[in-house]
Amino acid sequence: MERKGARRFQVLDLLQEEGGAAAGTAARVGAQTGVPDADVYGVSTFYSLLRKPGRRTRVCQGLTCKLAGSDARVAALRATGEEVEEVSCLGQCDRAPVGLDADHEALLWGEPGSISPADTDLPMNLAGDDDFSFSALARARELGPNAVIAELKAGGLQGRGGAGFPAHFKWNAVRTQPPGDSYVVVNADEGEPGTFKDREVMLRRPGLMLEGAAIAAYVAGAAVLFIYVRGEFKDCIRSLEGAITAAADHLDWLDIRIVEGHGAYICGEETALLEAIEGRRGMPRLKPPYPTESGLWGKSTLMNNVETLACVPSIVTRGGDWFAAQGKTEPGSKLYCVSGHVGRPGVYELPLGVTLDELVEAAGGYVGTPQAFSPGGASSGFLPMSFRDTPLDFGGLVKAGSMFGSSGLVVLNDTIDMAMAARHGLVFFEDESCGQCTPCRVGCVVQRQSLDRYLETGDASHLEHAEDVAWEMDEGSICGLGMVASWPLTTAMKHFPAAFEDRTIDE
């Protein structure tokens, strides 16, 4: 139990100011907040941007950055005597290779990413001018909360953060809770390898997302809006701050608070994110209850991700039927991220349900002979090119034995060893497991060690229990991370068995 009067929600910000997990920090922050020193220390060692004191350059070790030469970048930096830490995906895959400087500002060593050309017929239109008239918010007030929810339902808007859950259901669930305080939370903690669309929305159209969030707050009857932004996205935080200032005349009724993340992929899970806002370690909660019933500080909470909210203004102003018609196999347009072996990595707004070939055509074509693709980030595993005509949507990819996730597509050509590609995914999940569930905490290590032994010896027997471990992780984990952490390995083994055959050489 916390001490009386503890201000736990201040812990993370104070830790950043005081030096993270440096000696003496826990005692100082504990004295300021009333939170026990041991609890403060536990929080400081949980988040990657806090746990190691001192200044250093961080270099991404994600799959796309590895393809783009991050190892050479690390070697060059270390040759100059610079302290370097190799870290999990930094959400800049279209600009690979990338890093962070000692102040957590992005170091962009690759070419700039691309986006779809400006087109006012696109619901989000990343290349268009941001609009601070907030006409959609005014229209929402004319319609009223129930009519807005009805338009969301007609539009068929599914959550764009990965789960694909119907947006109108969440909004209505919060709207119909018993009277009392409620909150709206924007999940801008984009951390799935291969995914960077929310970053581009916040940089290019922050007002669009902000207006969608304001409409959500109006419908939910919430007076406070939290925007939880990934700590590695300093430029996005500045962009949002500018948008809040520009839209101030329309938002004087709403208390908007930007919360800076501190480096934890797991906080993309909605309940882990709530824990982080409250100043705790970002460990997922057991569900039910769901956040719509008991979320932030036990109050009803509506949470959507950045892209989901960016779709809302066009639904309100143009109608749900119009939005639904923008899709190909499922409702609406979609921001597709694509990186790896393509001509122009970037974010492309296309009808939901295009195929891989259609997406890559927009992205400048394949580089080399394509071999495999990851359709929804590392957690979706890998598919062979025989699935290139599968609709890239929520339903089609489930039927293919994968998942759409946050639509972070990575294309790999035939120069890539699929066993090594799988290893990059396993390393990511091992690094980012919160450690709460034993099957996930132990299983991530076991899977990575088994693959390492195979790669070192060529003996395929080291992988004979991979499926069994994956089953244990799926069945025994609280959240989705543990359920899919084995997918980079198990899907690669399924679809590319030749890459996992015995490699030993008889002498």
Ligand SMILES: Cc1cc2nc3c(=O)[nH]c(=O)nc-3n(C[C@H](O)[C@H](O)[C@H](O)COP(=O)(O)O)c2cc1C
The other form holds:
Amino acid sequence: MERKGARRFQVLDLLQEEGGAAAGTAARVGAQTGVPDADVYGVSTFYSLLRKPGRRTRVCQGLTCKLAGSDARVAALRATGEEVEEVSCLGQCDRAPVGLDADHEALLWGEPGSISPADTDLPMNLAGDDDFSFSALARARELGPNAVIAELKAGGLQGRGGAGFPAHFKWNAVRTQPPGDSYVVVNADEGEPGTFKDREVMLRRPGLMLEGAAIAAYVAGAAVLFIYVRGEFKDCIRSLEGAITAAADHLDWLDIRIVEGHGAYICGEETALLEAIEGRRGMPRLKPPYPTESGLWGKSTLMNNVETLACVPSIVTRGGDWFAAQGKTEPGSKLYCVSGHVGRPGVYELPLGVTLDELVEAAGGYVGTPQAFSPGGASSGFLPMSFRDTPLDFGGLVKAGSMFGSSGLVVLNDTIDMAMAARHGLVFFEDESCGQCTPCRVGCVVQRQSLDRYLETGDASHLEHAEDVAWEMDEGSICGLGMVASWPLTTAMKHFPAAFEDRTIDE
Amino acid sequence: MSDTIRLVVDGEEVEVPTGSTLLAATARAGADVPTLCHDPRLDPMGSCRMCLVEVEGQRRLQPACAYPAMEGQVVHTSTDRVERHRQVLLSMYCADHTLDADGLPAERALGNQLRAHVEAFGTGPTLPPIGTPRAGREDPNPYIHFDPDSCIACARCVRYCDEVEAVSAITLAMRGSSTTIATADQVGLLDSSCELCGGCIDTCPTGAMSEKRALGLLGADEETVRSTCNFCGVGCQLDLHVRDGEVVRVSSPPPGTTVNDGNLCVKGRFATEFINHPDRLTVPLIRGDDGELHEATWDEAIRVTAAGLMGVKERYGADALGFVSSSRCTGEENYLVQKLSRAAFGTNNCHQCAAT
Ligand SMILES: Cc1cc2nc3c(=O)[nH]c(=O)nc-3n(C[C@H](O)[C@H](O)[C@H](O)COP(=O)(O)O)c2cc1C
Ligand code: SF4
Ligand code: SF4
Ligand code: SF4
Ligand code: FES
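Let's see the other form, the form predicted in complex with the ligand, since the form predicted on its own is already up.
The complete assembly is shown below, putting the previous chain first.
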């Protein structure tokens, strides 16, 4: 049991200073924080940037990076005697292949990604300039919390972190909590394979996001704002720090704390993220209670995604109706990430509800003959090109048996073996499962091993239980990761059955 | 707020105290909801997913052990969906557990709840073993054995060590399918803060955490004798497991049934070797004029002791005597010692060695 007054929230930073889970580290960090040594050890072995001490280069093993030749990078680095670790998607798919140096700085080996051209009529306008007058915050204060929430409602703003939950509900829930300390948390842990929009917001418009977060803090009556940024995004952290300094005059009432992630996709899940801020293993909590009732240190907590908050200033200044009108099938504009077999991978701000063809047209057209796409990162599985006219929005993709998620679109042309593509998704979830609940902990391995046996032998009977296992992962898992972790396999099997028939394996 | 709430479980209306979980409500209705990570002494974790039930109005199945019972809820514990969930889940557990020749989760000295659930509910598809390697450790401690291949990562041991013992010697470590139980830096328990209370063994549902000396012994050929621990005055109840007239191990009665609520300390749980030890004194010994110890009867021994003590009192006065009772004595025994001291010998020089 931790000592009274223990400084648990310092555990992760101290572990990072120590360079990870080396012998003796847990005892030293335990002594400094009052958290039991074993507990510290358990925390240190959870996070991929901490669990193995020592310096090494990390190379992304995501699908897009593999397609762009990351294997050759790994081989070349190893040939120079360098220690290389292959890691989960680094959130740079538009610049593939990519890596991370020993100081966790990004190694960008590919071409830079594109963005939409500047246009002041775009709510986020990534190519525009940040404006540190914070006039939207001033306007929000004039309107008052209830009117701000009413504008969000009129704007129909749906959470951009993946679930599409109406923002005004959560803001209102925090407003209606009994007075007391409350927190606002920005979810900047962007880790869904194929997704890199929050990165671009933080790099290009950190002030916009910060202003949205400040408005959230004002409405929630919070005095402390946490920004949880994935540890692989060092440049985003520097960019945010710059914006906090530039906006200091407007934010003296707000205590802003940037918390760095340490390598765990699951910490993007809201309750796992709260555990990570508190200094624990990033294992999702049971809901209820929801964070708005009992979040960080048990206090009412409002959490939103970076992009969600970046939409807020324009909603406040130009009105909810204006924002809603920017959408096509659903309200607002949307940052679409697109990578894979397209001409100009990047982040495009388009009306919510464009089709794949419209999006890819903005992104320089298809490369080769398209075969499949993931509409919302690995979690959304694969759809065949017959869905190219389906609106890419929250409602439409659910109807298509998929989901919009974080709008990380990955396009695959017909040179890709869909069974191999599915395998990449399965490996990702297996590596990133927190391991807390059995359907996900065991199910992820069962699925990946079955697919491996099929790929080794060509015998399709190895996949006979895939549907049953996927069903239980969906029904029985605690959080969204386990619920969708089979989708790369089951959606590929459903839409590309030929790729999963008995096949002859070349010796 | 009213003190009780009413809800419907499998068609039967039940009433439970406000603040109860669904597990309390389903138990009240007599429904057999299987659990693994649940221990009434611990905060619910809800991670084993064994206890999921259907709650009308909830899209997802919900963990009975953690989900709050609410007024008017309608709960189903054995629909086709719940049954299928249990079976496929148990298939997954079996793919990650030491199995016996019949393909069932291995039997263990203290039982294996996983095996019991497989027997009661059956399994779905037979899945190949996943064989994930897990970090293990050399641990020369005399009492506690940990088998990573039978561990289901329910964290009952970890939560017990934290929430009941307040020791936190062990932790969940690694993540994903490599998740396992570890000490800080994987040192042996003797080098950790562990107090060897053995509570982690007691709470473990599968026998992955087990008693070293009872490894391989199954409960079936044992006689169980309920007894009271005589190491201190608390009066913890324990179950002595007797094989061929010898105590082979000790377990605690289930939580909630006796004063010690399923807990024991290192002495009560493990220190039984003295029972059959050749050096153990089983009859009183009196030192004779020849300087040697000779076997005697209790009457003789008490007479000699009394005479010796009375002799001191007569020669030097009662306050030359002092009575110190053992910390193993009960309150009643301590009462008798002070009675002996004050009434029989006339001195207030009496003390109990556990008094501070
Ligand atoms: C496995 C998993 C990973 C997630 N990762 C992220 C993430 O990286 N960023 C994010 O904003 N939301 C992520 N989410 C969604 C969050 O739980 C939460 O819904 C979101 O941050 C709420 O903000 P929003 O309402 O603005 O979308 C993830 C959810 C799950 C289940
Ligand atoms: S579903 Fe997976 S990631 Fe989510 S809590 Fe369970 S084990 Fe952890
Ligand atoms: S024996 Fe007791 S103190 Fe030691 S690890 Fe087990 S529960 Fe913790
Ligand atoms: S050792 Fe036993 S109690 Fe501990 S996590 Fe494993 S199965 Fe659960
Ligand atoms: S007993 Fe309820 S989830 Fe484990």
